[in-house]
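What follows is one chain in structure tokens, specifically the form predicted on its own.
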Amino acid sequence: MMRRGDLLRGAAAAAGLAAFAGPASAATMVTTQLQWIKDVQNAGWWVADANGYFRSEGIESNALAGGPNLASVEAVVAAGRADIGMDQFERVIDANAAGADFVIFAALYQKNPAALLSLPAHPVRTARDLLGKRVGVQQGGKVYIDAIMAVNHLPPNYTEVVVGATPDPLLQGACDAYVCFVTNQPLQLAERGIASVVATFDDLGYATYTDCLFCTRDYLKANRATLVHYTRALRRGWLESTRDPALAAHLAVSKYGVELGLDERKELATSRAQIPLLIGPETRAHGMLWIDKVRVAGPIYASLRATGRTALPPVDRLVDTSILSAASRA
């Protein structure tokens, strides 16, 4: 429910829009530090730029590639090298606990892309199915499997098997379930004609938003109107990417990630696979990138506490939905 304070902030943002927009206004540069490389998983930026959505909002978008060599999105934003960062909800929480003052104002993935991959002969569809199983996890992943067991009130009776980035240990019988991303390893198996069973962390009880957009509190206060314009354009880009996943894949391959030598067929498969992660009941009701404070305070904070994160901030201090609310208005 919108409070009086939200209405006042929305009115202030609307006033700022009138001053910001106009034919004589120069485009405002907004730099975003992405979490990953410039592939189709960042399609919303590519579609919003290519289709002129940013331009129509008076925004010039500068999206910086992330990837395995990027130590910390939060460090880039804190140092002022980017205005906005995109990262996991948990990492923003951890950065604030370490002294940063970031505000989350939107979320791309409504459903966690992290999942457990298993084979039909020994499927894992629920947390209870993990009891007695060997679970292949990458370094640092055990805490999330333990959290899944905890939120389901189950003992952590499983065997950890440390694995790499490919699902080969699952195929070789070294583990019964493998921690994956639904936009990655299941697609690899499907390409090889191998059937699999996928249960997302959300399906297993671990709730979170993923690929959250955040900025410093000072940037939000000083650039509220800019953030509204940016968010409105980005929402249009992401919505169009779900309507036309082939366009999103083509833009990633032919323009924005052209130097990466991406395979358009694989990018299209990823583009289609991420649609169920981007769209859910909240986005259908409120629009793309929505983030719900009630969900954060309830199941998401419960999941975070199960990982050992106990000193969680007040939700109203961590999450600001007024940008999304203002961006919903024409």
The other form holds:
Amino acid sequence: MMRRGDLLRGAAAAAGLAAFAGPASAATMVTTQLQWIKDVQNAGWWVADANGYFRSEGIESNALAGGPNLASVEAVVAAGRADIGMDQFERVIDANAAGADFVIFAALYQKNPAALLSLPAHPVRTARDLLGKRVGVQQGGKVYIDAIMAVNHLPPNYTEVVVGATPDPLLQGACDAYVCFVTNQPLQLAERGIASVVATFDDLGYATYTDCLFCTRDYLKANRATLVHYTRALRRGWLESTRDPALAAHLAVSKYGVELGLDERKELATSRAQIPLLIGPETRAHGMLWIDKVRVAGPIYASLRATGRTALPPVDRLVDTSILSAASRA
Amino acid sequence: MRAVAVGWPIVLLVLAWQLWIVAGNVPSIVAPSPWAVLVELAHDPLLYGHAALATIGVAVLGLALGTMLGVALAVAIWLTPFAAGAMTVPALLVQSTPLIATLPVLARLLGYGEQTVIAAAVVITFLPTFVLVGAGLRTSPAGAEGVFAALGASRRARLVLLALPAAVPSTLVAIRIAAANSILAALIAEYLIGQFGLGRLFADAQSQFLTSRSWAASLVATVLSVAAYAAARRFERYGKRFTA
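And the form predicted together with its partner chain, for comparison with the form predicted on its own?
Below is the entire complex, every chain and molecule, led by the chain shown above.
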């Protein structure tokens, strides 16, 4: 006897087949919970959508805005409100430690864009330079400074100053170093003609992937083909965004993030600044959005151990590169 | 009996919450069960006690300073009508801007630290006092103004003997309104830039997916807000016995 579940699965399979039959049939909807607002930092989704890369793969992409008011990307995905989430490597690890079962299948930035910003009068170039300094972090950022000190075998002898998302406290002298993103605040200062010193977390010994794409293990098992199509389209979108950063900025400003009132000049600056983060030796070898298991097992796990996370899962259980590999094959 | 009459919706709500978690198989990173929250509270009561004390300290200081500031500004306006234009507009402006937007400005003026957290509570609590006391100063009993004028009372005597006593009931109302808000303001400021308190505890717990802890912090904050409102209402009733 055929049970109801089988009937539903049969219908879903039929719908799946129909999705790839041609552009006229209904596409498979994939909902992505972004980490941040709909600006150019999510350029790949906008280019892949506008240029029809998703459509030609039989995917309809629905990207949900993230940002400071979102409790957590992980909760949205765990609750089934999104199929795919995008967040920092550490957050996915912590969510799994708290009972979730997520698999990371791709990563956007190949280098950690987080950095310490300081002024030339009191430059911070190494972890040792932080000793005795006042470090401006946004709420929740202290753990990373502690980790940088631990990785470098230094005591956490610095003062935490909790600040906001603009580098003004640094300019006002409320702190000596400020945690920034290389794609954001240093560009703001440069635009205002202010020289600054930038030391990335990578340079300071804290390695991570800041923009991992993940889904639940169940979703990955049940929707492998969909994920491959989705990833292939998204890769094309991101690759095109590095070739035409102006298009990516324009799409964010005029279409996908239109209600945000973004400044096209700033978006273009960010769009250009993120190119060296998106492309590295590993993406040249394996394609865009690559996540490297050797790097995870080595420097990234070493960084995480420095934050006190000792019970780390086997890399093969957490990271699955088979989707990326399948997406490379036409 | 009264406890049952007041408490049954809360009991029902908690039961529905537990049912939702269990029946819906809700992952713990989405929401904890009420039982998990209670276990978390019982596991580390000192953590919540210390955080609650810090938040209460900020709220009480903010309420006291905010009330004083509100009364002082209302009196200034009562004394000099010119001050009305100079103060009412900025007062309304500060109040109608969300705290999230005013906080960076406050931090820039006062620095990134606890003083700014307290200032946030002051900003939130002062306007009800300012408006209500301002109105209260003008509600002296009918004919009293005439009596004071006939006796040739000075402006100061009229303030101390007539206007200020008339404003006491509205001051008590203002404190009742501001008390729970002062807890809320302390939480927001602690969450964004604080080093201590329930708001900071909530922020840290959230960043580590400790949902039981973040919900426990919220629960303690809710209890504090309700207690602040209840205490202020009792204070208002107590005060009114002397002014009625």
